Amino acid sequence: MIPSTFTYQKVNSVEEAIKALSSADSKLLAGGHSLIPTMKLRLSQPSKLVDIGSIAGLRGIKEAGAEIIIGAVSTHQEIASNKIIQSKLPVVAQGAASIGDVQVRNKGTIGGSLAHADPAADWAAVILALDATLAVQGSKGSRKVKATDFFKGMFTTALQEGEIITAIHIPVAAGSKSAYVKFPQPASRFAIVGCAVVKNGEGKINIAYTGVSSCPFRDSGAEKVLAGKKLDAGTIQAASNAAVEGMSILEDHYASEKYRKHLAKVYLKRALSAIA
């Protein structure tokens, strides 16, 4: 449980971090709750760690027009306890509060979790259901990536070499309702199945999953079942029946493919019932 030799550099700006990342085998360090364990097991052996945890521009939560912007190195606990989040985006506070334990929530960051792209991490389902956008910056400039385009596979994202997530932009819709529910692995608290649902003011419902497949995803099939219909016991059951159909389902020592698929349907039913 001892990592291989590496150098360490603490940076004070995004530009400095991007420059530091230009050296071979460099990795960003924010909260460290994803990176450090893999380094101890030598599954990851970076030659250099670039610590971005003290960059003031990557912290903070603010409301700007019709969206809320969360700095990438905001911790899970900062997000869960933020009054703006609790008032305007309760599903975000709910998701943040369900992550890991007290130590993880106080050190782990939303940007680090999203960049790591663990297929069982909670944030992915939440930001997918909310139609969030990720702001990223690299040596070629800044750009924005929709959450629906960000996750490419297991531990794989749309981030290009040397790019950093700087913020998460989440639209706020008047009259919306939302919920995040999960069946957690009892030790790590990662989602064996996690389901986020968001109903906007016009009644459109987004459904997103984490933990079910090798990549978090929006369940378009279940969404189509609910399109234009009143959310009641019948439509909730119909959407649950349609959930995760046609998807490649993970199977591991925590849950068989059949059991995980069953859980996905059960937890969609619970999430939809919470916003009905």
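Shifts are known only where both forms have a C-alpha. Since we're looking at a predicted model, the values are computed, not measured. The term rigid core refers to the maximal set of C-alpha atoms that superpose within 1.5 Å between the two forms. Positions refer to the first chain, counted from 1. First, how it differs from the form predicted in complex with its partner chain.
Relative to the superposed rigid core, the position of the CA of S113 differs between these two forms by less than 2 Å. After superposition on the rigid core, the Cα atom of S176 is displaced by 2 Å or more between these two forms. Shifted regions between these two forms (3+ consecutive residues, every CA moving 2 Å or more on the core fit): 174-176, 200-203.
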Second form
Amino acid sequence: MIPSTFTYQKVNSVEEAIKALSSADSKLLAGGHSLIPTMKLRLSQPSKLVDIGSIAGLRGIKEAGAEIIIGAVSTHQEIASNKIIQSKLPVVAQGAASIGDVQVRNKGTIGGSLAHADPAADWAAVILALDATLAVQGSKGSRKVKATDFFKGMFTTALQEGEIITAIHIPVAAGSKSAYVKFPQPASRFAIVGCAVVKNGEGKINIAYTGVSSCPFRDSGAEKVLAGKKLDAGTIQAASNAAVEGMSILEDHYASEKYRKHLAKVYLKRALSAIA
Amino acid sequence: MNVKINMKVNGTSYSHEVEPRTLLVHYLRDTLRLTGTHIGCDTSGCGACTIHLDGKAVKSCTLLAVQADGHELTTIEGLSSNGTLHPIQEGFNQEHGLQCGFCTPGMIMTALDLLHNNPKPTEEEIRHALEGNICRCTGYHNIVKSIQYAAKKM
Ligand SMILES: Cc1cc2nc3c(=O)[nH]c(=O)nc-3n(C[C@H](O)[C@H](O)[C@H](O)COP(=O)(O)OP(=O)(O)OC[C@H]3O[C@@H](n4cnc5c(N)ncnc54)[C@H](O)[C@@H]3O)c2cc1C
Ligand code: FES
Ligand code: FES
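Following the display of the form predicted on its own, present the structure of the form predicted in complex with its partner chain.
In what comes next, the whole complex appears, and the chain from above leads the way.
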């Protein structure tokens, strides 16, 4: 289980990374915890890796006005154990702490997870529910992409060739009351069903799922049921009844379509009860 | 094209030229002959290859050797000092925390990460911390006891 050959370049800045990426078939390397396993299986055989894992400017968590900004190569563990995150954005700390195991969290990064866009990745649900924004940089300049516009399908995102996620911007008011719950796949811990709920600055409840469908999504049907309502046993049940209706639901040897749908409804109840 | 890497492993500095595709676990085992770090799977799931990179537990089968360039590593060989076992190693000995021993180096390196961050873990916290390490023999009970033994001593 050894990857096929490639050349390797470690870069110290985003500009250097963008330049290094311009050669055909090169790929970014952050933590390597999605890329290296697929390269070992030779499902991916890039001819060049551009290592952004040690760009200091892409690491760290800071509060800036009404936002918390997380650098793209911050590890899951750095985020889960950060004091600001724990007190102001519980859904982020819970999501990060639920990823894989401690060894994976010590190396895997938020930017790598978002770019990889595994349909069962935990970060997807968390940043969707928070109405976060991704800062992205490429040879044509910088732009911002809303989380709700980012995920396009299984392993497919709005990133264009050669673009790098540099940071994730989260509105602080978004997550004072928030929770992430998941039913993990027993070996990998990826979400069979992951559900993030956030009471945003205006008191609206955002609901996002991962693992349920081929692409993580906001459940606007269930959100509508809760619009303008107080969370209580009755409204939580009503939201759960409406949840994931009309979605095409994944089915695999871990969970049938019916079972996954049932889990999705149960996990929404648990998440909403946690913030009620 | 080979790449020159420098790293400190168990306090000793090493410098080698490696192919970029060399996995860190192979560099440790085959080049440095530190064979205490094991390879138990192809799927990043078993934890037998766990080592410390800058004091944090990581799976050396899921890292390239080039990613460790410039960093400090600790493997199971670096835990005892002058023939005295580390308290976690002593715990595994005293509490019968191993049978075949294949998972043990990884278990110990993960336990060390846990006890650094949480010196007095509950039983549940210990079990949770070991979720990335698989043991085919013990049923985990004595592994938990071994770590509790170490937590008392450290
Ligand atoms: C055993 C195991 C269990 C896991 N369990 C879970 C789990 O329970 N839940 C979960 O969500 N994830 C899980 N993961 C995946 C883990 O979270 C990865 O760390 C993550 O998906 C990828 O992050 P990375 O930094 O390792 O990215 P890499 O593997 O380095 O890169 C992944 C992809 O993203 C690209 N990329 C990386 N960084 C950027 C960037 N800044 N901008 C643009 N593109 C970029 C790369 O080119 C590559 O295509 C698990 C992984 C393993 C090995
Ligand atoms: S050898 Fe199994 S996780 Fe590394
Ligand atoms: S003691 Fe045999 S695998 Fe754990």
